[in-house]
Structure formats: C-alpha cells, structure tokens
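The data below hold one chain only, encoded as structure tokens and taken in the form predicted on its own.
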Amino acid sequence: MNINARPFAYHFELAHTALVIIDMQRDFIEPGGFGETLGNNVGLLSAIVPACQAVLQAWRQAGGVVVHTRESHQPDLSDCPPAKRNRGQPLLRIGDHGPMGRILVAGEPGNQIIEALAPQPGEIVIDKPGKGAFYATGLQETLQQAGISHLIFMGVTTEVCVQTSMREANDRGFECLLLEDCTESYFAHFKAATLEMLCAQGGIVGWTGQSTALLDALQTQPPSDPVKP
C-alpha cells in the first residue's frame, strides 16, 4: 500500500507493519497525572484521542499488529535513575503518590493506557523505563520474530517519547511513519519542529503524514485475521 506522506509516498505491506502507540497513559493525558503536575495542559493531548481511536479500529479490522507502550518503573524505582527523577520542578515526582496512585509506577491506575485505546488480548504491550520504546525492552526481538520491517507511530509526546522511539527504530533499520494528527505535544512549536526534523533531508528519520491517508489505504484492504505477533 502507498499513502501520501512527507517527504514522499510511504509504501508498506500490512503483514510486515506494526502500529505503535506511544504512552497514551492516564498519567500523561488525564487531569491529576504526571503531565499535569509538570504544569501542562493535558487537554492538548486528549484532543488526539478520536483520531487515534479511528486509526486503531481500522488497523484492528485490517488484522495488523498493534504495539502499545507504557512509560513505567518498578515500585522500588531501581530502574529510574536520579538523572530522570530529579528533572524539572513537578508538584509530584516519579514514584510519588498522586490522585491516580504512584506516578509512572507499573501497575498503578494512572500508569494504565486510557480506556479509549486500551489493549486487546493478543496485542503487544511494552513497559519501558526510558523515553524510547527500544531501551531496556524486548521490542526489537519481538518485532523481528513477527517479521515486522515497517512501523507506523502515534502517541505522546511528539518531541520526547515518540521522537526518541522513532529515532531508535530508524537506527535499527525499521521504516517509520508518524501520523501528524495522532501525536501531540504540550508545546505546539515543539511538535512542529519535531515533524520537520523527522522528514528533513529526504526523510532522514522517516515519514510524516495524516491519518486520513492511512484510513483511505486501509479501506482498500480486505478484512483478515489478525497477524500473529
């Protein structure tokens, strides 16, 4: 399938492509979570949920591989170095108790993916201690075993965990597309700059495009059984 994208059309085969949804967690998107403790307007991030839902539903119907990531840490914070925990001036730091449990700690209510995009049985869920989806996880091996060569990204935030994951993927040889209307930042100019950087110089990191182009392409794809990860 070909879809319109920047800097030129993005070609992929469904059987060898995974939809990667980065960190659509309550801690980042809902009031009372880590994102809000940093002083951010979480409504900016929640605004992309309908577009993400539409893509996820269409991808599932087409039978594509789905990957969800969660930024999360062990309860003893042994995988959260001080260089990460001490950054910024949040009202609550990673591991502190907030309205939805301990901030960014595995198993806590706020660490879960929002209900609108909740994983279904059989979908891949990656708990990552860093910003990138490949650092200290088995994601690369999982994708290789599934025969995946192409990745379509959406999620938050554009300039941090999404960009880091896409750059990691590019270094590992994956062909990557970021859906512009299915990613967001707390800062509009950060998102705009990131999109330009990713597809600059002939797609030095990858492609960017609109979800409508992907949805149009998927409509031409006959429904199939889910691809086994």
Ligand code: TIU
The other form holds:
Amino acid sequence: MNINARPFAYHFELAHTALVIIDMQRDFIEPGGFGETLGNNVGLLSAIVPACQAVLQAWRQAGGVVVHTRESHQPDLSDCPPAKRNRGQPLLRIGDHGPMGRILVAGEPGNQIIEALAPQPGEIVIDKPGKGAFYATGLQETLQQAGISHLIFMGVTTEVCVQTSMREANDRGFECLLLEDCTESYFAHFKAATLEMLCAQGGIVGWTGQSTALLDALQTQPPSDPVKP
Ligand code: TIU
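Return one more block: the form predicted in complex with the named molecule, after the form predicted on its own shown previously.
Next comes the full complex, this chain leading.
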C-alpha cells in the first residue's frame, strides 16, 4: 500500500507492519496521574482519542499486528532510576499514592490504557520503564519474530515517548510513519516542531501523515485473516 505522507509517499505491506500505540494511559490523559503531577494540562490529550479509535478499529479489521505500550514501573521501583524519580518538582513522584493509585506503577488503575483503546486478546502489550519503547523491553525481538519491518505510530506525548520510540525504531532499521492527528503533546509548539524535524532532511527519522490517508488505503484492502504476532 502507498499513502500520502511527508516528505514523500510511505509504502508498506500490511503483513509486515505493526500499529504501535504509545502510552495512551490514564496516567497521561486523565487528571490525577503522572502527566498532571508534572504540571501539565492533561485535558489537551483526549482530543486525539476518536481518530486513534478509528485507526485501531480499521487496523484490527484489516488483520494487522497491534502493539500497545505503557510507561510503567515495577511496584518496588527497581526499574526506576533515581535520576528519573527525583527529577524536577512534581506534585507527586513516581511510586507515590495518587487518586488513581500509585503514580506510573504497573497494575495501578492510573497505569491502564484508556478504555476506548484497551488492548484485545492477542495484541502485544509492552511495559516500558523508559521513554522509548525499545529500551529494556523485548520489543525488537518480538517484532523481528513476527516479520515486522514497518511501524505506524500513534499516541502520547509527541515529543517525549513517541519521538523517542520512533528514533529508537529508526536506528534499528524499521521504516516508521507517525500519524499527525493521532499524536498529541501538552505543548502545541513542541508537537509542531517534532513532526517537522522527524520528516525533515528526506525523512531522517521517518514519515508523518494523516490518519485519513491510512484509512483510505485500508478500505481498499480486502479483509484478511488476523496476522499472528
Ligand atoms: N511528560 C511527557 O510529556 N511524557 C512522558 O513523560 N511520557 C510519555 O510521553 N509517554
């Protein structure tokens, strides 16, 4: 399939492409979680949920591989370096008790992916202690075993976990597309700058494009059996 994108058309084959949804968790999108403790207006991020839902539904219908990530730490915080926990002056630190449970800790209510984008059985779920989806996870091996060479990204936040993950993926040889209307930041100018820099210099990190272009391409694709991860 070919879809319109920046800096030029993005080509992918469904059987070798995964939809990667970065950190669409209550901790970043709802009040009382990690994003808000850092001083951010978390209300800004929910605007992308309908577009993400439309892509996820179409991708599932087409039978494509889906990867969900969660930024999360073990309850004993053994995977949270002090440099991360002690940074800045948040209202609550990672591991502290908040209104949605312990901040950014695996298994807590706030650490779950929002209901609208909840993983389905058979989809890959990656708990990651860093901002990038490849650091200290088995994601690279999982994708290689599934024959995946292309990644289509959605999620939050554009300039932190999404950009870090896309850069890690690009360095590992994956061909990456970021859906512009399916990613969001707490800072509009950071989102705009990130989109611009990722696809500059002939696609130095990868491609960016609109979800409608992907949806149109998927509609012309005959339904297939789900691709097994
Ligand atoms: N603070 C911020 O913008 N983002 C994060 O801490 N994590 C993610 O982007 N997921």
